Amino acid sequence: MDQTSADPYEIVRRAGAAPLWQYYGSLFAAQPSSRAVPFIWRYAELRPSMLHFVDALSLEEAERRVLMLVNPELREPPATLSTLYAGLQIIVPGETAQAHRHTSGAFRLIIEGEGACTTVDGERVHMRPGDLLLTPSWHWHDHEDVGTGPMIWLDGLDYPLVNLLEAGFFEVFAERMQPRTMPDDISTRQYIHGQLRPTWETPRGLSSPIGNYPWSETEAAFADIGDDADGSAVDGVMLEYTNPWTGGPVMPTIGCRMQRLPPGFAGVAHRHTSNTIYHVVRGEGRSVVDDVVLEWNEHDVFAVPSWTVHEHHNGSGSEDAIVFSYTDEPVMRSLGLYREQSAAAGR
């Protein structure tokens, strides 16, 4: 081939290279720009569909009866935000879900129902509304409903991040349900007492050893704080679920928080380089995300992509709004990539 007459760019392309100067602006943007968009999933619209599939689809057909909350710009593969996933799962009395494990970290925030439980690495953990149940990376887990009605919960996972890093593994347990090798709820009963830790236990892995952070404890914490703390001008009175061994996030890839927005709360707008998914435990209000107004009610879920300017407002003048959130902030901080900015600093 006579390279003197060939297109120099074509020669470079065929050699498996590319000129940096043609991509410089897209590779090194002035600031982050997420593919995901602000979006809200309304529980009142999705709950009837979940109940429909209880009758229309057995667990043998579906295995996990889950409605994935898919961002309009992240459909293939489906994700809620670029690094995080949310789904609504339902299980009804008498049903069990196959035990399995995966490298993705996961949790369950219980929305409604009573009487179901999950077994995580041999420990059966009971579910109640408002409870936060952890399934850390590579822990065996299965579910069963021994109550009298359906259980519905919010699933949160980091599989979009794990898959992006090409580090995902998945394995099915040899039996449908794993054997219970530990007393029920033992991790919660051992670790839930504030700053008191059992001395005979040692850290195992990077995630919190607590199977269930019960709503009763979270509610008591908010009650004890009362109106004596102003909290944050951005997030109100926000509490973080922590790993008792490190004081840090519950999992190395996911941080979980619960916040109370007092009546009439109008949050200061800000942004940060972490993705965040919110679930409304109680109350009503709105969040403005890059000028998109998301009006939310009880049990709705909404997504705030990285580096979008957002602010939260409690729509009631007399009642608190309680909002759960989870974020990839632990990843951003561990990599030295976390940054936040108030809206007053400019866009």
Ligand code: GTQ
Second form
Amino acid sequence: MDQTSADPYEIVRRAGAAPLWQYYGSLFAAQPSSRAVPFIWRYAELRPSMLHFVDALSLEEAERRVLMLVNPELREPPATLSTLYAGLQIIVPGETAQAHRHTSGAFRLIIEGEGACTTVDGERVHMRPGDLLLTPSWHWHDHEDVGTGPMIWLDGLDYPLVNLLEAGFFEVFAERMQPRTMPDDISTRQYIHGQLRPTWETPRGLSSPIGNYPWSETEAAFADIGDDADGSAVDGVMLEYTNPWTGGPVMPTIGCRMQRLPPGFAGVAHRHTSNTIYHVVRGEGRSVVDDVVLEWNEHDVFAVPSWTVHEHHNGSGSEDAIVFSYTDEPVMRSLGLYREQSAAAGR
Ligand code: GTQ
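Next, report the structure of the form predicted in complex with the ligand; the form predicted alone has already been given.
Once more the chain from above appears, this time first in line as the rest of the complex follows.
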């Protein structure tokens, strides 16, 4: 018997075990420390590449024409944050994107263009800038541009979480486009009028039945509130998109919000055990995330990892900033892992 095999640690290792005392601190850290870093992706920098790939790559060659927004610390496999992903997708007139479905939940926040649609489980849904479109888990979806110009949107998916949980399934539809089995935009027309719920419908699954939360409704909500509510010191006037069946988040894994930071807004810092990705709909400003300053402009996307201290500022003294965000907070809450702390309370 040689000396290494007599080493008790080596014997333990060869038997497929490990001494807990060597790992305790890293496995049971005093507080979370995300592998992901705070980061910003600039729309003005990426947009020309989006247009380049319209010419360079047909949608017959690619399932989707998407640039993934990759966190520098999460390159392989690529993800934006540990549980969430963001991508920028473009489709041009005459194009169609193959119908498919996956167990990952997805949404699209429309950035620019007109005339594109997505069909989700038989319902064709129209896109306009500022609209939030849902593609919940295992819903068939395909996209098409029947308009006159390119359409660009932000994709948000939970695939980093779903893959971590080893619960990912994917299926391609037998034909390129799925049949339309319902009147266009019917779910929005039925459900969007807030407190008036269609009595003949019953919940299907855990997600909101609304295909599109149109910008016109979000804008009207902000206009109706005006300056007559202060909102929160952290987030300004923030509205959460809700599932009309539960009043809760739009999907079990992803919550979506739109916030208005009034001119000159300087938010109070806080942190929480949820990952958040932001998209600037309108305006300019900056967010400070664990001492990293992210200066943002219209249509930029930025990522705030779990438990990082962050605060938001509107950079303009005269214009609103409108910021969309999505979060894994529903996951953390449902597992009893959600914690929130104001920065003053113990950095
Ligand atoms: O449009 O179906 O950015 O399946 C990533 C995966 C978009 C989509 C993404 C997808 C889609």
